[in-house]
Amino acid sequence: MTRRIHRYGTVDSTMRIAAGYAALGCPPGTVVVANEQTAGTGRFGRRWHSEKGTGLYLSQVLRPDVPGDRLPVVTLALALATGDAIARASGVICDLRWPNDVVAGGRKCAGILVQLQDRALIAGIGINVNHAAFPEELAGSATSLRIVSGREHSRDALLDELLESIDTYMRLFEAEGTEPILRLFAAASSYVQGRRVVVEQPQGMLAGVTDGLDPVGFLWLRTETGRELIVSGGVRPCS
């Protein structure tokens, strides 16, 4: 397919720029890629470490033809696409940590952020590709494809694989709905079923054992007091 890719050197956030293109009515599939972000964001407004020249930082405008109540599954589809693209481009096999983290060697190597902009979805994806090290506050939780594999990787090749993979999963989602995405995500993730985790919630930390996904893509958690549906929050394995 013909795709518009806008490449930048240093930007504050690819999400912001992609949202601007979406507001102007850009076609679906439009991509913004940057060599560096000075204010990249993750979930809950956290900063995404976007070191110059080492990672893949992009946002894509999506306009899926699906009912609004199915949109939370888009994040899961993008996580699947990211994991598959990383495997094909680098040989690194990743785990998926619900709902938006891609994990290699027990640490996060990629993350997904999806925001609604008018009638479009802005899908931000950050992948730690050739980082040799991370700031002290991230060193215990973050990794890169270079650290895991012991060699550097082509960011351009990874971008090509990622965009093709996103197309594949979004076509599947639009054609067949949520079921195949939920099934594939559950198969690719060690966090969906039977994993003892803690979940960061506004009211504090919640501990339990994961118990599958609901039809919308939210996570079931069995706790000491019953079964709770997790619609958001940072999921981490119990140490």
Given for the second form:
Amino acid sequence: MTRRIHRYGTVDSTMRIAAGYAALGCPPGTVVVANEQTAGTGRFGRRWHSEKGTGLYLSQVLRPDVPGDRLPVVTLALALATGDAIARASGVICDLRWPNDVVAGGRKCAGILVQLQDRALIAGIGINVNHAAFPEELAGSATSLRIVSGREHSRDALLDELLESIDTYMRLFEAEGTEPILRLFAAASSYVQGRRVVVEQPQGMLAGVTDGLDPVGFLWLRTETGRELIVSGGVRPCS
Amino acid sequence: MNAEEIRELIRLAQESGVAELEVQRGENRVRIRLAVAPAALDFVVPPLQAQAPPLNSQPTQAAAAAKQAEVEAEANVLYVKSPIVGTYYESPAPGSPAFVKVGDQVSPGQVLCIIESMKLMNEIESEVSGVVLRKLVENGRPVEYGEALFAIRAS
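With the form predicted alone in hand, show me what the form predicted together with its partner chain looks like.
So here's everything in the complex, that chain up top.
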């Protein structure tokens, strides 16, 4: 894959800049990486905490050659790629929380958001690398590779590993389809089977026990009233 | 001509893309007219479940539904449908105004809604200039592949 890396100092959001490149028809693989984001984009306009010089904040334009209705599986592939890259670059072994939170020690160390626009996927990945601490409102849910491992890590080495790893998983997905991605995800995630969770749904929180992935990659949840298929929404552990 | 033969003719008409097919065999004559003109197939068409009446419905209802589909096809009404299974959101964030409301003028490329599937946020854009006639899905509801989301009268 062509890999053009556009490096920025401080930006509002790498997602916005990458979307601009995509709209201009940039080649797949184009990367926007920033040292700091002042308005890092999360789901539904939420912010991704992007402290200067400590994290890896990037968006990559992808144009996978797969049928359109299979594109959501890319988010699972990106979680796998991010977990692998973190393990290789830092030695930290992460869990994957469906669909694509990357978790270490029960807290989120990387977040992934994918937007489909102008017929391109814009994959945003934020990794908490060398953060020493987090603002109070995030302290209970966020962690960094430094906090988990007790030492600092090279963000450039992590970026190299990450782009290599994304490339590998995207090629696997294009060549072999959904099945191997789902199998690898189920093997890498403790959340796919038998985990008591609550799922944030537009109608409210839904509690249940996870019960595997369906062939599309959606999450089965056994609830008090029956088996529900979760197609979107954040999953949280509950005791 | 039996039901199986008529079904076969309907299939032929659909596959060939003709708008109308008339077949005479002896004294039997059958005319098949597709509700959606082939030219409109370039655009989005309403999903099957929105068009086809339930099997147990009365013929009058079926005729009315076909008539309705026909009228809308003639009146340049296009349906924007979901390209994936997911959750429908009418606005970019909870509490913020909807991307579009009924009666709004829209232009090609304008975002109409978001369908989220496993944290893939799929911005659904209008392919045409026109007016939003109906919003067919309630905010936060799950949508199926191919489900109609908006009716837009193209201008």
